[in-house]
Structures are given as structure tokens and as C-alpha cells.
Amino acid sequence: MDVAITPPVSTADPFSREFFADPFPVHAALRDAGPVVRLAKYEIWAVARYDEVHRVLNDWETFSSARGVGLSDFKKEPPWRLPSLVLETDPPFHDRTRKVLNRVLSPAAMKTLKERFAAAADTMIDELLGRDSFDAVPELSEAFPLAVFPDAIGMPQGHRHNLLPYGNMVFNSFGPRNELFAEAVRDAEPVMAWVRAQSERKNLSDDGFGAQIHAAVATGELTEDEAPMVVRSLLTAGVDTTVSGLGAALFCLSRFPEQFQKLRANPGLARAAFEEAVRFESPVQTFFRTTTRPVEVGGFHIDEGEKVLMFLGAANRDPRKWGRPEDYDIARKTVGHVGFGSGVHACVGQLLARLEGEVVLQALARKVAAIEIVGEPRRRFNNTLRGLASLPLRLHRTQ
């Protein structure tokens, strides 16, 4: 097959608020426009059919994770933070870190929690069905993984807000350094200090995951200096996925009431509706690799160290993949999307937070009749992340 000379070139801004406010528009044309497309602000490709999405997500060999998963190529430039030793690694160096976090969040695992999870779930619901009203984001979407997450970890119970700006920090560096970087890491070095912290062996309990992670030492899969680091990675990919997920799950349901009548019809597509909220709002948009060789994408030629862009959001969109790809619907089959990932870098945490979205969806199916939204929501911008500031909501007691 002849290799292709001019590839589309699209002028929009991916990393821009007007862009994060309706980013879907730009997802039709750049699925529309081909295969692969170069955005001539930043001078990189990006990907945003599924089939191409997919495929960069799947071929960690050409398609590198270890020259850093931003706009930034750690090869020609210092990164920010100490890269990721799951998520900026690749194999064979990644499969020693990642065989240690597969372990201590195996499906065993989660069993163990579902039962806390859950009554924790009922109390926080039980408590906000007395309210009026609520903000749903501060008051539920970040309060309960920041109630039950942290524990999990054997974490101190001290500051433990303090992952969510660490969470806004580290996703914001995946972007260039813009206003929404250089707001979020302003005042960091407090923030990082404290995050850190909970990453040491000596503040950490016996019986939660950060130890277990720490115990690898003992076995000669980490190293000391590396057990840390893997906590502060756990940190990471256990709160920020889990809160832009539940938030996303709690938007679709109170403005797709049918859809929640489905739920408390049968609680056991819990997991499907939360699912499926990930594939249609994507609360991680983008994600960057970059090539190991020239390759041949979608008929277009890419030379080796060039930055490739993957839109998740609109592959998770695609009508060449899914039926209806515009319609919330909990009893679609959502195996495939990549709203997690995919790959041997798909989510880490993506169990949890798949484990968080089920009992909380299953206690507002149970106790909620209805979800009224009773104020203007509120994107909180993000150059990875889409999420939600604030979501005021009602919640109507079953009788």
C-alpha cells in the first residue's frame, strides 16, 4: 500500500477551556477528517477513531509509554515529577511493578472490601436523603472515595483532601504548560511533601495495600526506593478516575431519569450503569505516547519520536464502534471501551473505582426514587480530566 504524503491538519485547541466546555463537536470532526490528523498548534498526531485509538493503546512497542504519557518527551526534555514507575515504564521494567499492583488489586481483593465499601455507601446516602439539597461533587463523588479509598491504602486520617490537588497536578501536567498547569501546581511543594509522607512504610498500617506494597521489598520485587514511588502511583490512580467516574455516573442518572428507573427496577446493572457512564462522559479524555519507529498509521506516514495524541473520549464515541453512541443507555454492552485504558497500561485503580461506582449506584437504586438536578452543574476544567466542579442535586426517598 502506497503511504500517503498530506495528512489532515485540524487547528483546534485540545487543551483549551473552550474546547473542555463541548469538547464533543471537535471529537465529530477529527473522527470525520481521517484515520490520523496533525494538530498544527502543537505540531503532533492525534487519533481519535477507536479502531486507531485501540491499536497506539495496544502496541506498547511502537507506541512508547517511557518518554512520558503528556505533551512533554522525557527524552528531550526533564519531566516535571519523577515519572510514573506503572505508568510512564514500559515492559519489561513496567511488567515487574505492574505484577505488584495486579496482586494487591486482584479481584480476591476487592471481594474483601465490597462489604465496607457497601455499608459506607448506605450511610453516606441514608445521610444526604435528609438533605434538601446537596453538592453532589464535594459532598459525594469526592467524599466517598476520599472516606473509604485512603482507608483501603491503611492511610492516616489526617489531610486526606490533599489527594485531590495532587490529583489535579498530575493530570494537568499531561498538557502543556498552560494557565490550568501553572495554577494547579502553585502552590505544590506543600501538597507533594504530604503525599510523600503517606507513601513511607512507617505511615502506613499493617493490614491495607500500601503495606502489602511495601512487602514486595521483602521479596526482591521493589527496591526500597521504589516501594514508595508505587504507593504514590496507587495514590494517583485510585482517587481521581473513581471521583470523575462517580460524578459522571451521578450527571447521567439525574438527566436520564428513564434510565435510572431501570436501575431501581433491577440494582444489579449497577455496575453496567456506572460503566457505561465511563464510556459516555470518558472523565479521562486524552493520553499521549510516542513512537519508537517510523510507522504506518491509518495510511499516513509518522516518524519515530513523534508525540501521538489518543482523544479516548471521542474512540469512546465512535459510531463506527458503537450503535447509538450519543444515548446513555445502562443495558448497552460497554465491554471494549477505553474509558480505562487498555492495554498492559490500562488503569490500575480502574477495579476500584469500577468496585466504588457499583455500591454507590446500588444504594441510590435501592433508597432513591428519584435524582432532580436543582442547579446549574459546572465543568472543572482539566487537560486530561473531564469532571464536574459542582452537580446540585435532590434526592426523592423511595415511600
Contents of the next structure:
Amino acid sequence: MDVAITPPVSTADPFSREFFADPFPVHAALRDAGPVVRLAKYEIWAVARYDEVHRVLNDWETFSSARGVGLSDFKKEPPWRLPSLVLETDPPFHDRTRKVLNRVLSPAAMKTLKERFAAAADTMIDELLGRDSFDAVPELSEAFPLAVFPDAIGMPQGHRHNLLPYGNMVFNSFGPRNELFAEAVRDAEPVMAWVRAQSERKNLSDDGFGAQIHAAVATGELTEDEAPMVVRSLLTAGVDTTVSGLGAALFCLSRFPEQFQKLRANPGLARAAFEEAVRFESPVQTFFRTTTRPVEVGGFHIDEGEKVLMFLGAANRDPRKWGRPEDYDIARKTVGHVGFGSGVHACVGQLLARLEGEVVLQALARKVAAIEIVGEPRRRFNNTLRGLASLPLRLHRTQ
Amino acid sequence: MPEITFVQFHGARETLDVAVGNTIMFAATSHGLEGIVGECGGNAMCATCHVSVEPDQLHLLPAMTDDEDALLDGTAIMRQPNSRLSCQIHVTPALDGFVVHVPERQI
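I've shown you the form predicted alone. Could you give me the structure of the form predicted in complex with its partner chain?
What follows is the entire complex, opening with the chain shown before.
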């Protein structure tokens, strides 16, 4: 006789302000409750242990993205915006667009950007060393991506801050229709038309990522209608994420001064220090999948058509996978962390993010003796992203 | 388990027993072997698990995909005719005694 095993149930709300203020106790409780947990408030499934998160990320045939990677199921309600041609699709349709983006954001392409990005980072850190103190969120973790990323895309000068409320809105949209989402939509409303215009070929230079994406129309890889949508995906996913990642790295290095001293002793660890910050803080905290068939996870049955919430941040601190997961350790072997996802939807811009992180941390390692927190850091709440609203810092110059 | 030998740029050799089905990148990084980074975690995106294989063992590997071929154009040390990404090499019993050379750097 089959015995129906009741899955563990949690009443936590992982999209509430209380949760965002300190998600770690809930992460631990979800991991300890079982390999999958039922979230009563939203009537969905959740995975928070590393093994299950990694499995769900890597089985796109069972855990589909085409029904939306947020709480909303596109089969049951119409998408609130045109679904992304990469994020919210499954193979084989997904692979056509992904191939174009893989090429545009390839290791070879990154090599051509490195010198320019490093020079921009040096200039920015030099300028900040001249100040008594500053808020590192607007002045560094936002300013740096906004200085280099739109140039790499080939966007015209001006209004680049508009990318921030747009990304903030999209990343909020993967959660429930809560107050955070409503506020984000209100903030982004005035920039919607501007963002749409930036995606059109006529507004993009001839030598950036944007033009390279549009060039895929000539090769038959994308249609004329699709090319601006793919550029839009880059604009959506490329700024707020990196802002949160850089903010995470700055916050880590200022809270763990001995790690910053290790980095100063060996600036070659800059890339590893950024990577460990991505594991430690997990700027992208969650994404959803939808089951395409009945499936068993950790001994529990999940029906077809069920939403499954993956806690990337909880997986990245799962003691079943990581030694001393609560320590920020720039010498850690971080291979396999899921801060950039994993599988066919793994962050396509991860090399660009690493490059931005690497050059900023290298500049800090070479020029700065100590990073001091001089005011109360404040979190910025978002249904998907874990980031900061404010991080008052003082940089002490290397003598 | 098949034995895979890693030869570092400066000549040091280390042999690992690798379970069939695991990739050479996974074996190297989970063992903490120097010189193979694999920063994308085996998703064929970063080209930081670059190795070169013995020319007379190249035929033991399946042909590379277009994706792997394109990624090898972005390696830190310029690719050779016998270059491969070790995240794309799944160990089989036929690879017992396989040798990979680790380049001077990956980033």
C-alpha cells in the first residue's frame, strides 16, 4: 500500500520586508525542514538545499521556465509584460536566442573590454579617494556599471540612471503583486518609453553589444521584432544585478577587514573575492520554475503544473555543501555556487559581471589601505534581488 | 576508476582516480588541483578549464561542439590544435591513462 507522505510545510513569507531584512534564519529553517517544502502562503513548493536547487536548475525538461520564472504561471494568467526570449523560454526555442547572447558576451569579447573597464575603475577609485566619505551605493556600486555597461551596449550618453528603476521593476515582478512591486511599477512608469527606445537599432552605436545583437537579424538568427527584445533583456538584467553584486563585494570587504588585507597582499585574488561575495550575498536570491510532469523530489511527490521556488541564496550557504558557509573567505573554492544560476539558463552575462567586479576590487586592492564603514548601511528590498540602498564608506589611501 | 593525469605548466604531475561520468574539470576542482578554475561551474561559458591533451589521445574524445570551439577562442593562453575545455570531457573507462596539460593561466 502506498503511504502518502505529508511534505513539510512552512508559513514563512519569503517576499515580506521582515524576511528581506534578515533572510538567513528562514533559509536555515527551510533547508532543515526537508529537501522540498510547501510554502502555505503562496501554495507553492520551495527548494533551499544546494543539491535540490542545483538539480532543479539543471533539469529544464521537468522544471520549465516557459511558464514564467516568477510566481505567476503564464498558463493560468497572461504575462504582465512580453516574456523574455531567453529567460522565459525552454530549449529548443531558447537556444537560438541564447546562442546570439553567448557570442556577444563570450570570453573572447570580454578580452576586448578589460583594459577600458580597468581604466574606468582606476579613475573612479582615485576620485573617491579624494573625498572624506561617500555613499558607496550611488557613488560606486551604481556609478561603475552605469559608467561602463551602457558604453559596452553602445547606448547614447544621458539618462542612464533610468536603467535602475526599470531593472528594479522587472526583478520585483517575479514575486507576488505586493507593495514592493506596486512601488517599483510606479517608479519605472516614467522610463518605460525611454528603455524601449534604447533597444532600437537606430539609437545604438555600430560597435557595441546592441549592434551585435541586431546583426543577428541579417544572419537569420533573430527576426526584426526579436532583436530589440533581446537588447531589452540585456538592459534589464545587466545593471541592477551587477549593482547588487558590487555592493555585496564592498560590504563584505568592509565588514571583513582581514579579507581585504589578504586581497591587498595579492590583488590577483580580486576575481575570487568578487565571486565569493556573489556566493555569500547571492545578489539574485530566487527564481521560479514550473513542473512539466509529475516528479519526485527528495521522496516527495510534486504534481505537473506546480510552481517551484528556488532559494539560490540558501543553497549558497547550505552547510551540507559548504564548510563555514557564514564566513566570507576570498580563498574559498567557490566552484559550483549557484549565484549565477546553473544549467541552460545560467546567467549569460556572468563574465561581464565578473569583469566589472574584478577591475573594481583590483583598483581598491592597489590603491586603498583600509575601507571604513562610517554610517549605518541600509538594505534595499526587492522581491528577487538582495542589495543595499546605502553604504557610507571612507577609503584610506595606500601610503 | 579511470586514472587521469594532470601535468602542470611547470612540469609537476598529479594523477587522480575519476569516477566514470564525472568531468575532468569537476574532478580537478573538487580535488583542489591548481590551474583549473571552472568559474562558471561547468556550464560551458567561461573557458577557464582549458587544457591541452596528448595529440595521440585526442581521438579518444568525442568531437567538440560549436559552443566549445567558440569558447576556446577566448582562452587566457591561446588555444592549440589539441586544446579542449575539461568541463566538456566526461570520463569513460576508455580514458583510463588519459593525460591533460594545464596551461600557465586560465584568466
